[in-house]
Amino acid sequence: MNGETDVAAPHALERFQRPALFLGAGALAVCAIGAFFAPAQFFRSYLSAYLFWTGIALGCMAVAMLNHVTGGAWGLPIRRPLESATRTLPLMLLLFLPILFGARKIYEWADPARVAQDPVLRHKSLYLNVPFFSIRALLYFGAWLGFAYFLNRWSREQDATGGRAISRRLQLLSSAGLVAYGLTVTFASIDWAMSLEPHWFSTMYGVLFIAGQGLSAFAFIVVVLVLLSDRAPFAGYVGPRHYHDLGKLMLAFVMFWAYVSFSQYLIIWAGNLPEEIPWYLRRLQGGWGWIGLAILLFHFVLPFLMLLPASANRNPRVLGAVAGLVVFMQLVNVFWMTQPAFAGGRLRIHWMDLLAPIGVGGVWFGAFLWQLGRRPLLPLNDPEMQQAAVHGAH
């Protein structure tokens, strides 16, 4: 390590901050123009993009808290990027406003005329209504922002003072935070995604979202670490064993996501109930089945096979390539989970489906890079820093 001055130097990705912001703002501006001609399509495309990028920010918070609870050398190199992602949550709160404004275009339960004609929607209207939907969203964001604030505040205090007392405080905070994260993301996934088809339900839907967020966030941070690894402070700190640990953990996330996805499919297939099977029928017919097959092959089979060998996990380029594939396929997966609700049984990809993720993602990534440059890239005074350095050097 080269000291605090080098650690706090501008990072290698800083040059992408403004281009990402300009690209994102431009893409969102084009989508806004498209909203004048196809407002319903705009809000539906925007929803998928928003769910994906918010999932990465929330998943990073969960992974950071998981490391505080469990410890381990694997978390030290990625802690600052994880914390930087959590500090984008105020931006995601702001970007949630279009979903509130467009709720009637997205959710059938938000349309009073549809509710009046549907006894199931009338029965669920006590929970599924726009005012209560908005209040719950504020509660979710309040919890997420609160935990993210103290995670970052106490981590900064640790940089200044060091000591194990702050580590213990972060551990206790993270223990409660993981419970709160599980509850809030479960209800948020029901509100924002599962209620797109309010006649359908699944008790595993929240877990499926949690698994997807954890996987995509972890893979995203691995990509960031690989891109930063050639320059200080990572060049003198991150070693083959760090990459090996991260690769095996990403394999565990891949397997967990696949297990939850298959379990939900198996339960619904075995039950064969008319109120449950239409969700999968819409996603396996009319061309959507090909996207489902691609998700199976490139979101599970290929990453699983590539992450099994120890040699692949110790190779940053291979690990980064697999992680990038996983991030992209999670975007495809979110699209596959949400858009068939609007497609009328046939695969249909609108140009805003492609541009909205670029727009939201460009703005989010620019904000992430800005946050990444505001603090030292390694937790300098963490009590485990030297032990983690020795671990990586072996």
Partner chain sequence: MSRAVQPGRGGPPVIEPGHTYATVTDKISSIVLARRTPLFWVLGFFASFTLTMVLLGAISYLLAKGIGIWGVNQPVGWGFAIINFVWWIGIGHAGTLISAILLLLRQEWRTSINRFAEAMTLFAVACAGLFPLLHMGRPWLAYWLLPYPNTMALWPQWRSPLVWDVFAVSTYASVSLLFWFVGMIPDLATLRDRARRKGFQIFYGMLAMGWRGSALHWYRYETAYLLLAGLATPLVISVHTVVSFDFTIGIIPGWHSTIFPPYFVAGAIYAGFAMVLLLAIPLRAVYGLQDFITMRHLENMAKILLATGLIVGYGYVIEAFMSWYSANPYEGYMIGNRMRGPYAPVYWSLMLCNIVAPQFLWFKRVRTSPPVLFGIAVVVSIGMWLERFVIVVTSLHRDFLPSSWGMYFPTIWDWATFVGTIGLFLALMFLFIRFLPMISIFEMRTLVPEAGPLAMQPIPEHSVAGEEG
Contents of the next structure:
Amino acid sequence: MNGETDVAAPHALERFQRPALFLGAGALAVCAIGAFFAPAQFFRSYLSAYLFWTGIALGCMAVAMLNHVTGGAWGLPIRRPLESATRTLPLMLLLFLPILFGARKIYEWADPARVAQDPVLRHKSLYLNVPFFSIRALLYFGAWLGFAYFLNRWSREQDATGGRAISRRLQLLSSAGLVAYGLTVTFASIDWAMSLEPHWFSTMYGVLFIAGQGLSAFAFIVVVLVLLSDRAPFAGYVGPRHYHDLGKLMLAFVMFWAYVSFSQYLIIWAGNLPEEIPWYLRRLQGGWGWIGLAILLFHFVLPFLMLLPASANRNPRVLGAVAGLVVFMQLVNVFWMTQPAFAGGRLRIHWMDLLAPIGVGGVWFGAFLWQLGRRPLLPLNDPEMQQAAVHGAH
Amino acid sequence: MSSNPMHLPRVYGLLAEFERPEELVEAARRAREAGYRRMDAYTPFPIHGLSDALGFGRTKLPLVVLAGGLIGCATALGMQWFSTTIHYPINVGGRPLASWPSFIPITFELTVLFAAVFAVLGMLGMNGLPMPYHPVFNAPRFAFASRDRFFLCIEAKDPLFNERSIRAFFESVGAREVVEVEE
Amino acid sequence: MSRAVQPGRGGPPVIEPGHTYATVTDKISSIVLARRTPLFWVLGFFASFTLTMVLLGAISYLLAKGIGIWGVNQPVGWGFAIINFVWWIGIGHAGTLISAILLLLRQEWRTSINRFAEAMTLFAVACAGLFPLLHMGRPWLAYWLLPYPNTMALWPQWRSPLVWDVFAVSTYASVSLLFWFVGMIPDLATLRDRARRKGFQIFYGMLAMGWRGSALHWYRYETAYLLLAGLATPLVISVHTVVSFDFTIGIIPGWHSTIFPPYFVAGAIYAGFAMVLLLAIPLRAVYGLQDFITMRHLENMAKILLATGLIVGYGYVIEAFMSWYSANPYEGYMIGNRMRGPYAPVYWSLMLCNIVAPQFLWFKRVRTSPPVLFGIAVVVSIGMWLERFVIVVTSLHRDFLPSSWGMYFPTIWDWATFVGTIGLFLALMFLFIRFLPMISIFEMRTLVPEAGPLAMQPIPEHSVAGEEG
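Given the form predicted on its own above, I would also like to look at the protein as it appears in the form predicted together with its partner chain.
Full assembly next; the chain just shown is listed first.
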């Protein structure tokens, strides 16, 4: 691997960028029309879609920082896609505005009449109120954008100059960044999703979100890598060893996510307390149970069994397919975690529930591809790259 | 009975000593090319590609472990389900007789326990260990196989076994010393 | 490619330059095969053996009188026994973590610390296992916990986390023992070949089971070792998860918290690495093992200590926040009682030990100073013990019924049992370092420069990383 290698992004990226953007904008426009007739439904559908795609962007930031902290050649081929995803966060700040505007339609606690009648909500109104909610959202985005900015800037510097000093700086930034990420995502998940059912609480909730974000982001990046794998510069660089590592890490993420989910379920199921168990009752009865079962089977069992044998991990097609399934199931999972709050016990899926993820996702994906095309696809000047070239050749 | 009546006591094989792992792997590869099949190498640590060079096939051990895991899993689930619903059904705090979420932890533990025991016993069994006596230990310098020397042994059972040609072969691949190992 | 001497990310090496297969072998095996037992070993073993005798006395008196000699009462039915059990079992996590998870992550630096960390795991689990057995009151009936066809046709209560714990801890002990022993077989063969005295030759020869380093054996051995690592990784996480279920499945404020499983696991790794540091720092000094347990090892362990300390801190923050957010008066009272109640000094010391102390590890100068690291490891070990004290005692001593509120004070017998297990643990450790190789010799051979790229660290290549989750 030398400096002459062409690491520019292939033109194919541009071919998908515009269609994605148009598809997303179109879907959002249709949803906007829907908002005119069913405003509450629009905001609720939009919330799930927003949480899912923001989760991927944030998860990518966390995975990138994790790689800076721990090191490891597995991170080199995916670093640039991860960084591109973090550069979509300003867009996500913009896309947060509808949630702010629609807070009253989404959150029970934002409705003064409900709060007045409910002593629990009155107790929580110190925390759960719209001004503080907005300030916190700004704080979260402030932290995320700050870390994303330096992560990208220093990585770019390293591209130009190379050197271990920058690696060490990135490592320190990422250690602090992971601490900040853990705390902000935890409280963001409480604000944006857990407070949909404001009586319910679970101390595991933030970890559940972190695990879901990490898993879906990692799977998303694997999909991107597999799709680009037969083009330069990945074609000559990414080998079976990379896929093997990524597959094993994805298996670890799948297991961690399942572990966290099952632990929360078992504790609440065994406790069977009236203040906790309704959350699961709403999600396991009246049709929602089938979605829950599908999540168990296709978000854990099938990916787990597919990723277990080493042969599957070394086959990019199989790996990409499993990763795609995981990304999709995380979308379903976010839907299953949020929407039963509004459903009143019955499973119903509105057309906007299907269209909003396409809308937000199309715009987000377009922005992601645009960012991906703007920088070299491999961090050639990273000191680990030389070693990785040997590593990948086995 | 003896395939090689010229030698008394019977010969187990010829053992060549090497100083570096690269030499050993190269010698093993060339020996296999030369047509030798009944041979084994002895090294102080695992060496990358040596078992391929010697032409050993893939081990079935992962399947043994998988079987162990499945047996453990079925045992645990079966035991808990049978005892709570059939053998001694009793209402505990209104929970269902078959409390599947509660059965998971023990199921997991027994799966791991059985798989691990199968892995260890399977490895020892396939390797034929414990084995109190083996002819290669008769070679005077063999104790260095557990320190810093690398050995290749072509066994007398090999159809092409011929002491002279093997000695010549070992010398051609840079063996430091070649000794005859008695049965 | 001398990757051992020049690790990828800079910094000190995992083994100092100048070593060969022979020097590595001779250096480590000479510790065991030396004719003369060093004086500090004799003194140390004597001291810890004395403490073990204290344990023996405490247990004998307990068996004669019953657990009334302990401080447990109503409402605090779980006292020192459970605190110490959780503390020890937590310490026991680092060994398997280092051996299995770091192996799967291809962290070469694990090689020189995994063996004694695994031994530490076994001895810590042995100490932990004593407590629930003794706490049962009639330990000779411990077999009632097992599923066997008894005359009353009774079965264990599968819905009880205490029964899960029996399975989790015994599985963990068994698998750790297998992992430790399998990892040692090639080294036992080395000792057999190098021992000069007949007794030692027979002793190590029996244990080595005729290992001769055959290439085919190595191949299967590596496969088995990796599979064991893949199995042990989820196992180690499950064990402390099940321990956390002992609390969370109970619907008591301060116990019934969903964050407990990952937070307990992080706490276990935290305490475990603190104990590895407590052992490694003196060991490398007295046996002159600085070449093998280098600054890199200490620094990496310090980093893991910091990371897990932060996760534990996260658990405290979320717990405190949720007890307010829940709007549940009992939850709110629980955290207020911890912070301002009769055990408040314990709570605040725990915060000081577990959250404030590890923050010093952000500084490289602290991470690379063995005495300071040793001090922080002591503080963390105390902090993790206090954490279990707070969880167990503060939640129990304020019952839902104020009429049954009470206090818990440990008695001299509680302390004697606890201190005695530390003696037992150290005595076993001393025996281990005297009679078994405390560093994996064959894996160290793969790290010396002359080994080159052919030397195979047991890298996950053909195998599965996790079997059945």
